[in-house]
Amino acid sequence: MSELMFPQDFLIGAATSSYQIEGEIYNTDWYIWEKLGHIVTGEPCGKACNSWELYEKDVQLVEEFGLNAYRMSIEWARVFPEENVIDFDALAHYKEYLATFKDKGIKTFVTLHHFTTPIWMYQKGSWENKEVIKEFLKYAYVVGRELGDNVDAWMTINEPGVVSVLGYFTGIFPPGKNSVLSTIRVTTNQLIAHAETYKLLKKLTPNVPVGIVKNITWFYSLNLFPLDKYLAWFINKLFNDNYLRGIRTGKLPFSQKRYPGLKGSIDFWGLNYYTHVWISQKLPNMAINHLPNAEKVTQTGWEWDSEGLLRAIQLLWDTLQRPIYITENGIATLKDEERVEYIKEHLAQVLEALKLGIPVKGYFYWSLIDNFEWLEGYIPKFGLAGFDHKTFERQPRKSGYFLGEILKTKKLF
């Protein structure tokens, strides 16, 4: 039993993203990526978990598990299916979805961009085209105006480093480019879009906190070769430091130029944390997630590194002292008892952070339900619940109830 208990106002919830659970979203860059054959299984996202129609089932899951918070995203391509065309029916659907949580007293954390970009913006260069800033602000304005009354916290962009590095440097995500200059342009546009969206949402919904979701991954050189050590440093710069430096100082990537309003443009940090990565120029895609002698490895090949979560929390706190929410942390596994152990190990690190006086305000497990896991398709099982791919019946797991029990008792056991 832990000596330290979680605060009474601590949030414990589960996270999802629109593209991964809603289903039948065919006007995004990721649908194009699927059609080009980049999914390991060859299986498209399709109807996913059919949450667009069955969202009430997901609300029931959150309530049944005894959680008090839920993180979700809005699909830009649903709200703006075409350039300058707003789908008010989609907005009404999201409003109803959010209101259902509110009626049950469950806090909602809403992300505006979770990897996917509308086809019409993708065809114009997506995040590499600085026009994306203006278009993203149009979208944020409409969402903020229409949905703000039912939102407890906003997050502008989820894991911007994944979009920039995997999409424009390693090329395994759309649009599949391999360019340092493109990666820097994307990062610059993301930071400016974030800063402007922060300012916009603070005007539209002044009482709703606004943050960004940063995935902290630790990058280690596989060996002592100078080139590999430099490569690990450089990827860390692209993936982590450019964003942290930008929000801390207001400076844009690889520049001394400051963008007005960027410095300090968060009310809280959203921290996604999973693992570390080993870097070498001789590796496929320059990276592997675990060494051959790793003791604990997930279904996705990621090594458990729970202590890395505490270091990630400390990094964000040292960068800019704002409250922190763990907005994603989870394990792909076929063994639910392993999922329970994973949750315990990582929440123990959150308690250590609280002991140090760092204001960690909540923990969202990834994910509420097994879903479409990007390049890996439907193979990884991250969910607190599974689902039947034919009937879409939700299949709750013991780990979900375990998480709810922690919230109820405010302690690990």
Ligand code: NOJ
Given for the second form:
Amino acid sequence: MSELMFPQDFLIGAATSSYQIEGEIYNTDWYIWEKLGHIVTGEPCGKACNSWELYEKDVQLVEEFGLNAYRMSIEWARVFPEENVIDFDALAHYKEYLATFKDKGIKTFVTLHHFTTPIWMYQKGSWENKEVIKEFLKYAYVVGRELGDNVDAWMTINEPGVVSVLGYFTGIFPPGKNSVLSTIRVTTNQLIAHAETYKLLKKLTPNVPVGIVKNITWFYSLNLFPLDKYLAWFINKLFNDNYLRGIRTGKLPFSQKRYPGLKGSIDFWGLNYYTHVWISQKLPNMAINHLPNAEKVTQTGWEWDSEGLLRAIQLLWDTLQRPIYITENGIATLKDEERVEYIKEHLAQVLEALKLGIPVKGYFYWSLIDNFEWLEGYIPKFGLAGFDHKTFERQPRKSGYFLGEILKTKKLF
Ligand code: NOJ
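The structure above corresponds to the form predicted alone; please provide the structure of the form predicted in complex with the ligand.
The complete assembly is shown below, putting the previous chain first.
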């Protein structure tokens, strides 16, 4: 194992998102998607981990594990339950939640959009309608103004490529479309909304860094057929490249028009990294996550590819030289020892990146607690803790304490 150490100011935390843990958010596009029967178990998100009521228990977990940072998201549909209607009680709740972390000296990284969109916006065409930019800005303004004092870093949009490609190209996420044009329209609106939000938050909270969360998935052609190679290239373009290029050059996809303020519109990169995917037009949904002879495969069928993390870090650094936070990395598994191994292997790659001189500033494990894993419902267990689905009692796992130990000693052991 590497003798290298993490810097003194390195952050090690855990991540969650509002919809996946809070429970009872019934006014989003995902609720509609669940009702339409898209979740493998047929089970809706429902009360999730009941974190809306029990958030203090989550704060306690972070503290007990000895972590110094927490990544969470604000639910747009809670803040704006209807168009132009602000719920100040919801804002007060989030204020309290963030203050609890602040009191304990735990840094908060806050995402504004983590997959879910309010029903009223969904009914107007969601991210495909350019009105989304104006509406998202209203939301960002209110959140920035009301919560900014207790936030250590903002992230505008989580995994925009998942929202565009899975929602509008493969159609497995809401709204379930299969159109390249729609996908490009969504990417364009996301990039503009991001650039405008960046400007707005820099004015409202000048001392709080603002980033975007880009997940890098590596796309490989399953075979040498030119059509499959082209498809892998094309999906990479839609999923990764359109965003990276947009932020690097300031140009919007397809039209290649420059959008003022888009170029370089981040103070840091948030990097979510999990795996690679094999592409072929013959496969259902065009992709599989692992080959039959793959050695290490997670509960979600994803292949471990820890070296891919180093390459993803290098890709972001080469695209635009900004500090990098690993905003998500994690494994769904029923064996907690396997989670410990996974964390070790991936953090070793972070140390390699540091050795190369790339400023990786922190690592957030996904996830603090088992939660609603979108199409796969409650089957995958990503958490550093589990929970009892009746009593909602938190069940901390060894991997959580292991992560805390790394933070304390600054090294892998
Ligand atoms: C990415 C997403 O941001 C998060 O919502 C999801 O649960 C994890 N990856 C695991 O799939």
